[in-house]
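As a starting point, one isolated chain is supplied in structure tokens, in the form predicted on its own.
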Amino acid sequence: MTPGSTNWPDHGGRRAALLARFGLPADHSLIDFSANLNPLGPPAWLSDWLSGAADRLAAYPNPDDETPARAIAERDGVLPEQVLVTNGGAEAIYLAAALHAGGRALVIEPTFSEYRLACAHYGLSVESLRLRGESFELDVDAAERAMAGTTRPAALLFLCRPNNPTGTMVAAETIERLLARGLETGTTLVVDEAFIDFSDEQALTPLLASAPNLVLLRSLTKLYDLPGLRLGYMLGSPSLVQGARDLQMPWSVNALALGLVAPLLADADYLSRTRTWLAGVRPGVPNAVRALGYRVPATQANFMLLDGRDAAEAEALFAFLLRRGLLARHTHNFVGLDGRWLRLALRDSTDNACLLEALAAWRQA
């Protein structure tokens, strides 16, 4: 098989596509490395919750049910008019897009392909910023002038933090930065926080409000492990959420994604257990693989990035790691890693063992 070759799937948790690839039987047993949920599973009442839930599906989602956005709003700090709940993040990048239709876009690369897919959706054209080196920095004085742009000031900026598959963290203060020179260009800042509550880091909520040019999205399916739901949300100031709103398909959130907002930010106990988790895992797992020989940036996500040397030897290892049944997510799709990385997820004690052991076989071999 020719390492860069085409058809690898687009997003990780792609098992039977990539068994069919690499001609393993569709009931290989697999560990999924390939996609950042939390290995906690959905919280336990969920299951309860779920059956007695039953009669929303007899009405259509209650547009007018302010009880979301509060929700929402109480935990991060804002107007409920700040809020717009949304099908899942990749909506809330759209609509992002949808906003500056025709315009010029920026995107700090590498990092998720959805946003250009979203800009090309649009009719953006999509200028790329690369992030530097192996530790994959911001060159913010590039940022900066590409933002003035030399016809055209750009329309919005995408930035994900952390990012996506770097799990690299821009810091606040960065940001802040961006926000003003945006404020002289005309730019708006579209920050992907999908991963926030999984950083150490602060989330960007607090410049809302001196930053009228500040797009914060954000997701609950994957810090709940409900990727099938499709829940997400967009923060901004209250004319651009309601430019979002009115660009907004009828009918977008389903009456079960609506109905789980609440109850999900209630339980601190799933958010505390997450954490402690988290203190477990890393950087404990990020420096074992480094022990071992392996290139890994730091991370501020649940996930990690592998450098595999090229990308001849990184399909090689994902091969490898795909037939001891552990699922890495290639990065073929990211502009600038071109299939030389691995992205691994963080996963409970037992199944990172099982990597840790998987890896250093492969140094062995």
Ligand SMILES: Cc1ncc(COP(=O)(O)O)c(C=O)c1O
The other form holds:
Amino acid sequence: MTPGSTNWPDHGGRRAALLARFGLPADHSLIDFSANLNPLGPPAWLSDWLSGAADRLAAYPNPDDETPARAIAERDGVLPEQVLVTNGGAEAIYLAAALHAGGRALVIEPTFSEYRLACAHYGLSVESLRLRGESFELDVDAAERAMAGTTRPAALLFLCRPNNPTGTMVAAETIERLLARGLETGTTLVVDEAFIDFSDEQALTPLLASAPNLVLLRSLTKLYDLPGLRLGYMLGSPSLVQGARDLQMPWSVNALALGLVAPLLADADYLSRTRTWLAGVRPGVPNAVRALGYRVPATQANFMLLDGRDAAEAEALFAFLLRRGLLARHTHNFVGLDGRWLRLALRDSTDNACLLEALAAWRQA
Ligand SMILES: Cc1ncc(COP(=O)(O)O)c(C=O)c1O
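With the form predicted on its own already on screen, would you show the form predicted together with the named molecule?
Expanding to the full complex; the earlier chain stays at the top.
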């Protein structure tokens, strides 16, 4: 085993790299608590749909097909011209940065590392605003000051709601306050709602009607457990969305992904089964982990953050879980967490029971 903060893969789900890092065989059986995907798996009808969809690959994706944007607009209560379908939520993040290339960006951290990477890619300078205290709270006054800046105002502010990896939620009223300030400072708020469908809170979509400086980013890959499909979207004012469309690569979203938007969104049964699963695991599982003596901030997402007390102890717990066949997500590449915490997905009751058993055993070890 190589201790310390090196040799950690950047994203979750990298089984092979982590097994090699801890000297375990490549076929070591693992339950993946590191990825934030819906444990229900993709909708059951998907494989039939895919086998009937081969002919879609014989043509380029049709850029004039309005069906996907209309399906999203109808579900979210916006106009189709406020919707841009993207190659995963990731492309939406990069387009939001591209729209403000060369500007000054604020990133509320710890959070998803791609915001920083996207800003770096498009020459934005990045200033980190840290969530504070045990419950990862946003210092709204500091955020407002940082938006105005000392020499130049921030062109955009990235914020994730619920936040990856903390699971915490900035209140809608706080967002409204930041939006009002942003209108004065010329700052666009980019709120990543990749995990909003897992939360009990409302999405910010209604605010789009009154806030031209609000951009919402969504991912369909988490909710429908389809990370390989690459499907997400951006919502914003028609002019801002048109700006992003102008910057998007041609045929960026493949024909299968485009064809799946409407049927995925129409699957109300899948959503309701997801809600039933969530009600069974949250807040129950985080509470059970707390009852074992661990610190876990309140989460509104399909994952939780566990305080390992320091990076060395978190790594020891990570290795202990891995040996027992449970893959956690390290936090070395989350600014401000620096490996001291572990992120753990909420899964089905059998897997969650294995996790709780292992965490109890670690306490007794
Ligand atoms: C907060 C957040 N936004 C966006 C993404 C990217 O999602 P997608 O797979 O749709 O590109 C992720 C992936 O982990 C994420 O955690």
